[in-house]
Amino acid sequence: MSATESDAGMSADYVRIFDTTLRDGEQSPGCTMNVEEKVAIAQQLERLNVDIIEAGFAASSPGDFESVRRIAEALTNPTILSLSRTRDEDVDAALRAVERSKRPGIHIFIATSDIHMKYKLNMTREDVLDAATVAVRRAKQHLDYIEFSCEDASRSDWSFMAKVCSEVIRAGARIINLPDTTGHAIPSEYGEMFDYMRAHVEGAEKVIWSAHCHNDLGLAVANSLAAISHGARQVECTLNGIGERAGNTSMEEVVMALKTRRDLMKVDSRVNTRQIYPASRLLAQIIGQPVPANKPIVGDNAFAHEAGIHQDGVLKNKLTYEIMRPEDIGIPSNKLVLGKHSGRHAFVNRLRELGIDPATIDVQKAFAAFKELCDKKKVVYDDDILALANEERRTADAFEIVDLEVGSSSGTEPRARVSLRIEGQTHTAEATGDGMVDACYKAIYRIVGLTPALERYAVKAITGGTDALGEVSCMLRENGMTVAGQGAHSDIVMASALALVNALNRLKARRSSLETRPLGGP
């Protein structure tokens, strides 16, 4: 991108969407993703037309570095960033990770609040100012797209923060981010902070001001909208609002608030909103964490009407109780999309319509699974196809189910016999338990030699009917590590086994990588 194109893009009056699902979002307990899964999410974010993707924290681990590198190489349109502390080794790792991107960038941060400087960094204000400017100058030698964040900005001294921002702008920063790192701010004070900084920072008119909010008080979206009203033109957010603690600003909520209330906000994003629902469902299936039914925009109840007076009004005119159309966010109609006589070509086309790149899955296996499901079900829905595609996206797993046999009757204890393939060898174990799922899980634990705590187990039917494809999600914890797993199958016991094995594969991958990720950041 030329300097002229870059400057024009920087000055255009729209809200840039900076997606940090793959960095800040992944720090949410149980939301760890492998490289292939991150690439799949990044490709969907590109279909969403987000402006910037924070692909990871390259210096934190070899796995994160590889994820950032792969995403940087795979995508064309978004700017690809790596997060970086002000340390030389962090900056250098981030620069190496994005060097093959068509639009590379770096996101440098350091805390500016007194509590963080004293207790976390053990640094003086002068130390922080020096570290920030040196890091930005170092990055500026290699690329132009530099974002700088004052971590814990909402609890920082505004005059000191203005000095830091003035210096990093002079050193080459082009985006200044003022994060509400702890979710401490309320909209009025957060907006006022942007007014103060834009008035007191030297060179404020040369940069884009960015908001990064956490949801500890349930105000992340409100604070982000307040920042926009006070001059911010970038919002940092995540799909489904995932993130540390109570999560980050929900991307879909901010985008649809701007679109729906453009009369008040006077500015919009460039997101392709019809890709919101596929993106939300893809993330939920990959991380094994269902979207809450009452989640705004993408929850199952977001466009549902139970009360009779609401139903009557909607039947007469949808605008009585619906401020958005389901199709505007890409919600598929709940109808038969394909049947047992559908061919492979039609199946592949439907995958693309649902936001799935056929190159990211084993299409032949997915199509075979689809045909098998058609024989079992009267109706196959879009969500069924999404679930099948996610099952086929998984590769290079350490544990793989070969066979599952369960039995139960009113007079005998439930039992299970499970066979797993591990490193090319098939291992079998039997167990009894308090129900067939419990027996199945005990047999699997015997084979793999792991006994993590099962912290969550949830079952839901992906669509209606007794023949529905069942989706199971579970969460495991071992030695402070939390992982989630997801499985889908027409047999709920098999879905449960798939979910557990998926979680165990994630747990094994995390254990073997010996990650020492420095959690934190804006």
The other form holds:
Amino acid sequence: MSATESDAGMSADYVRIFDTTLRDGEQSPGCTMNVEEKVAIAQQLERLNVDIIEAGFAASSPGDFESVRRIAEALTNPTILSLSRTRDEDVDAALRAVERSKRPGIHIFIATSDIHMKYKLNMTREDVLDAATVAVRRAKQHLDYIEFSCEDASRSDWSFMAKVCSEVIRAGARIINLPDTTGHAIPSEYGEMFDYMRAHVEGAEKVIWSAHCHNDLGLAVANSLAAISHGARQVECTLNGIGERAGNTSMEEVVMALKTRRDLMKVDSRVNTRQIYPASRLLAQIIGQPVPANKPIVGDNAFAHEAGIHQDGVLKNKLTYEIMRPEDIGIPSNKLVLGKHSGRHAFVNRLRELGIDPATIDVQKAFAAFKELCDKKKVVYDDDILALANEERRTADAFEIVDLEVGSSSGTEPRARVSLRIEGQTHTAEATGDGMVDACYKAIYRIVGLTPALERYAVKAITGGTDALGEVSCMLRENGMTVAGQGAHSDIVMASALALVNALNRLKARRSSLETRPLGGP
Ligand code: KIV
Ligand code: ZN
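Since we've got the form predicted alone here, give me the form predicted together with 3-methyl-2-oxobutanoic acid (KIV) too.
Entire complex below, previous chain first.
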């Protein structure tokens, strides 16, 4: 395995976009995805033209290993990395997982701050320096594209970190990442750290410097831009800014800041910004976490002008209040798309425009569901189509709803009768409850034999009207593990059942992957 200098674009002056939605992003509560879902996101990231995808942490679980391997096989253009600690078994698992990629790479990290070394690693500075160099040397025997990260860089001693970076560059690292792991940095100091490291590290001019910021103080994007102004040429980020705790640098925000303020920043990314909106919506659908309306770039209100003075200005000239064009982000100007007379061809085309590869879903079933929806609703919107496509991606799940019957009248307790398919067998249970959704949830819990805490339950009409497709998102917690689920249907009780079953499937998958999980996460 090897990647050439030009493969990695080491010499060109642009900002490499390193997407870690599938690794750091997936670590945030309720954001777990199954292999098929991760492949679908990775394919959309390829359409976005990101430079690097961190597909997972291969040694952390068989499920993660499989996701990295599948993504490495499926994609052509981006470099595919696996995260790895400095242990031999981590490095070997990462190398095996990416070996079929056209552009394989590895991302090795170890903490360099005194607090992490003392309390988390129980290692001395010399131990850390040695472990980092040995791991990079080991990986270098098999591939060329090696990124090295000093975890908790922003709280590390700069001169020690410079020593570690000089050694790993000598051992073969080609990208050096300085994470603000705890989201503690302020833009001016984060930028200064890059100046210091670029001035004091031996071989600094041979590598790409990378920023990786967390959003604990709401400064992740600002810190990433400061790093770029001080010489970083790679930003690590996630779609919708998902990630540990308060999240990571939001890809759409950093990419659009570079594009919109090119006059000041002087460099840009190579992202196809028209794929941003489909990517953001696809992720929101898959993880069941809606995009907040006021989220910059992709939120429903990002281009909505409410105040009369603003509306008047925009009608006269959009530039009065709009610094970006919605079409550059891929926001459809007309969300009304298809109706009952639309054919399969138009439906498949629309799926592609929305960033869904028809090969990743059962198009026949999705089209049949679309036709059924057209009979119930006069107009079908983009978000309805995304929801339908997402439902079809769930065929390989452990639990599947076969039938749902609910009943309620004044004076009687609401009741539900649910049938689920589990490993080819149909199981049925009945229950009564405080409402039809409660009764339905009780019947489902009875069948699967699980009673996780329901931490969140929210209903949203995806598009307007009483005939709208209802979208339910829920979050379950069991033994410290949190999973989200989502369901869409024109019947709200059915949408609720789909959301619960979706979350239970994730919980089951997560449990079995943890049963065989040999190592903890970063
Ligand atoms: O935040 C962090 O330090 C990380 C590293 C593993 C790169 O995610
Ligand atoms: Zn991180």
